[in-house]
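Read the single chain below, which is given as structure tokens and is the form predicted on its own.
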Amino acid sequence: MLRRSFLKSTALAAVATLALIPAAHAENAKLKIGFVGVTSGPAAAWGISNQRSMEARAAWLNELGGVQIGDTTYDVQIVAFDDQKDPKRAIAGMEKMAQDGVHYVVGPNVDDGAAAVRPVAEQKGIIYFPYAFPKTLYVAPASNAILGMVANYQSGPAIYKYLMENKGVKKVAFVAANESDPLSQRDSGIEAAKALGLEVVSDKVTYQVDTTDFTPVLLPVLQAQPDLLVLSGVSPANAPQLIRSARELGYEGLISTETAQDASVLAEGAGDLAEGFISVGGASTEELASDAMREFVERYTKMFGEYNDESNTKVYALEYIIETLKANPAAISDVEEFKKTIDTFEAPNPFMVGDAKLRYVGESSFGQKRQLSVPLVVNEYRGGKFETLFVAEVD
């Protein structure tokens, strides 16, 4: 009898103890956000910046206790897939996201991949945020892709106009890799340059992405004596090689690109010869960066041992996804609800000083809001790092 009473008391005590455990150690639900993009090969820096930005921000949010969407608190889980800059692998990556129940995906990073995954995204109910520029991705009837950065046909005219007004540029030449992305960006750049009244002195020269000797590529271009040499759609791996070759051939004019670059790669591959190189940069300058942005940079650097300025832009996609879901919790599993929220969505921008807002733009370029509003920051490479040349905005 005593033994039975003891066991009963012990059992009740155990139940009481267990009842306290969930309150102290309850796990949050998981909010899976995907990344499909290039993290290997010559263009790896673009995708690595994406993935690391997402992982650094997700870890920070989870450390703070997760994100509350409606009545549920979630830990953010990043599901990543390296598409190796191959459209077929990008499709496979997007299909994997669908199988894993992921409705929101950042990437792909290049035009071919972003176009290739469109059917899967639309059929499987996935909103994706490419870093790719074809307008067909964002113009109706397309509705599932949202441009994650400033496009070259938005940044190009701003750069050319600035250089015309401040550096006296009159003649421009274009060089591009013989791939669809760079060629498309070259064509957009040529159109913008001509519209501004610049003389385009070379626009047909291309190179293979595995080129190691750029001297024969650049000779005919530089013989046209441009004031500005535009490296259309150039990858972070090819940029320093082209810059070095141009300078070693005696070219003293300006060199620019509308793609984001990696300062450490430029320093290693071109050194002082990269001085003055102009590229699109991250979305925060020292003047624009909030305390939260500074903390993000610190956390990213501590987590990965280095920082890429492009992550100032790449940090935004995850933030937009989470804040839009907060504005309409029904969108957690229904991307049509997400789309309904886009037109009126507005939230504080944690990464900029003042009263800056997160909002969707793109009506001027696409006829609908299918672009993240991030500042257009144009950088100049100086002394081993990027310095801000000017800042603009895109509608």
Contents of the next structure:
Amino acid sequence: MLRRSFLKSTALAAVATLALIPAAHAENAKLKIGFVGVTSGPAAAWGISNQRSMEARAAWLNELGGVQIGDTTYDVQIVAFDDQKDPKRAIAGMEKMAQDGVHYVVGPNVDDGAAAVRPVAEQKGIIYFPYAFPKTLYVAPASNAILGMVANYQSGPAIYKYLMENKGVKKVAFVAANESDPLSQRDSGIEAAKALGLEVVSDKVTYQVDTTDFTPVLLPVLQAQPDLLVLSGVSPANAPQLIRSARELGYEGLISTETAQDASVLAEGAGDLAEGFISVGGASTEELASDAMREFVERYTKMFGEYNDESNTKVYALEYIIETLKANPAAISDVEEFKKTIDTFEAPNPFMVGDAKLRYVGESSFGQKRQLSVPLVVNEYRGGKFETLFVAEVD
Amino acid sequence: MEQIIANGLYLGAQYALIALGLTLIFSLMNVLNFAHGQMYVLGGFVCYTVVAQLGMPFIVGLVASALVLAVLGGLIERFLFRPVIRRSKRDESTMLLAAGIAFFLDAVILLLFGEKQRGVPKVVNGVFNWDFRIIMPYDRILIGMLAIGLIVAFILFMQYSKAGRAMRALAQDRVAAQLMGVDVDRYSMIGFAMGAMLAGLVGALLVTITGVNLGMGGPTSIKAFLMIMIGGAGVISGAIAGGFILGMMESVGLSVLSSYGDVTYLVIFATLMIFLAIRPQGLMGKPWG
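Next up, the form predicted in complex with the partner chain in place of the form predicted on its own?
Next comes the full complex, and the chain you just saw is listed first.
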């Protein structure tokens, strides 16, 4: 008797569960947002921090019941594709996004990938958010790319000017990896430094990204005795080694970069030798981070075991996409509607304290609003973490 | 000039140690181990975990890396390469298997250790400065000396131990060695384990200097192949010579050619192409294999 009753109740529970599962799934529609970027190889940290930021934020929003766009509530679904830093793979990734009906894609992470996907994005009606700096991607007639961060030609002059005025920097040297992104960042950095009246004492030295000993690379650079050593476009993997080699060779001047870095990577790779290293970051420093930003860091850490400081900047792209779609629900399947909304869009910035706003910028650099307004936070590495040196805004 | 020579010797010592493992595996089994670089990376991550995560001394990290990679190498030989070599006479079968293992290890490393660059604290602090003619941090000197010590130990092992003699016999003539009673399977496994162990040891040594990240495997394998092409594939002395030559060429190139941009490896590759056209077997290799 008892056994029959147990079987009955088990069967009922199973039927109820089966009946409820489709109902739960049918509750919210899916909003697919793509990511095409590098999540393997030496530059994997750049793309993985992008993808994980999107996944952490999407999980959080879905846990809160989804996002309401117009009359429909959506669960956010991240569709990711590893382009392996290969432009051909980036094109394949963008094609896949088009086949999956994705209209908004974060990435690619590097210049050549971002340039390669442009025809596909424009032809298939995709708005994409590269972390690449070539102006041609954002200046008309280009219109589908929106720069996801602050470009080095925007942050560089601000950093050099600050260091000239506050630290008495007069002579600057540049060193870059022999790849398209760092080389183009070096060239625009040199241009900006010269425009400010700085003396560029070394600008030819480059290195392979797989270099295991930077001593011979840096020797000729440091012989020029610069006040400031700029590591143009340096990846988080190479930055600690370069800093360490420079300090071990007796260099006592300033070292800076215009790329985002991770404090724990610097601590492990360079330790105290990284003290005073200047880089660009997002809004996670104590004085700038809102409660939402702190919760994001907690959730990210819980999901993936360890936070990546690069996500301070990369948390923004998904937020902008969702908030812009909320402002104009017609854009959900029509990117032309999205473009119309860009000019007037404004929403509260949940990740920063105060009355900071999410809005599109870029008029002065690109002649049209094709850049996310991410806070330009210039950090200094001190005692194992970043401290805000100064904050600026980009138009 | 003194600095250039010192840099070249330091680079050469670590390169030679990387090349030794690769050439040992090639000489014993005729296998081009494309996963050698990934084994180097794994060794670095094991050392990082033991030293930075578990807070143990660096020497424990070194031993752990050597053991883990030796066991892994032995298992890879026993369960992957041995069956493939037995069933297929085609060289490309083992090459494809090695490439597959490289991709597999990349994925495992990403899952286990993440995407970030990792490093362990300096083993020794301070910088040796000889009147600004040679500037070399003490930890680099220590790692360079350890690398040279390991190379010497490896040569002595190969020269005077029973296992070393058996492996040299295998490398010279597999069939003759078998007829003389050498257990081919056993010594192939020991050889592969030693090759993997050497890769792991270099990874562990260098994690204190350069750190480690999951993208370092492929470029490391390419450099290791370059070295054994220079010295002669399958020849121990050739691998050592290849390592030191590449290290010296890199050091000289980076100093002398720095004003022309990053042309050092362009010059190295061009030189190697000309060299191989004249002497395809490398400096110490035999033309017949």
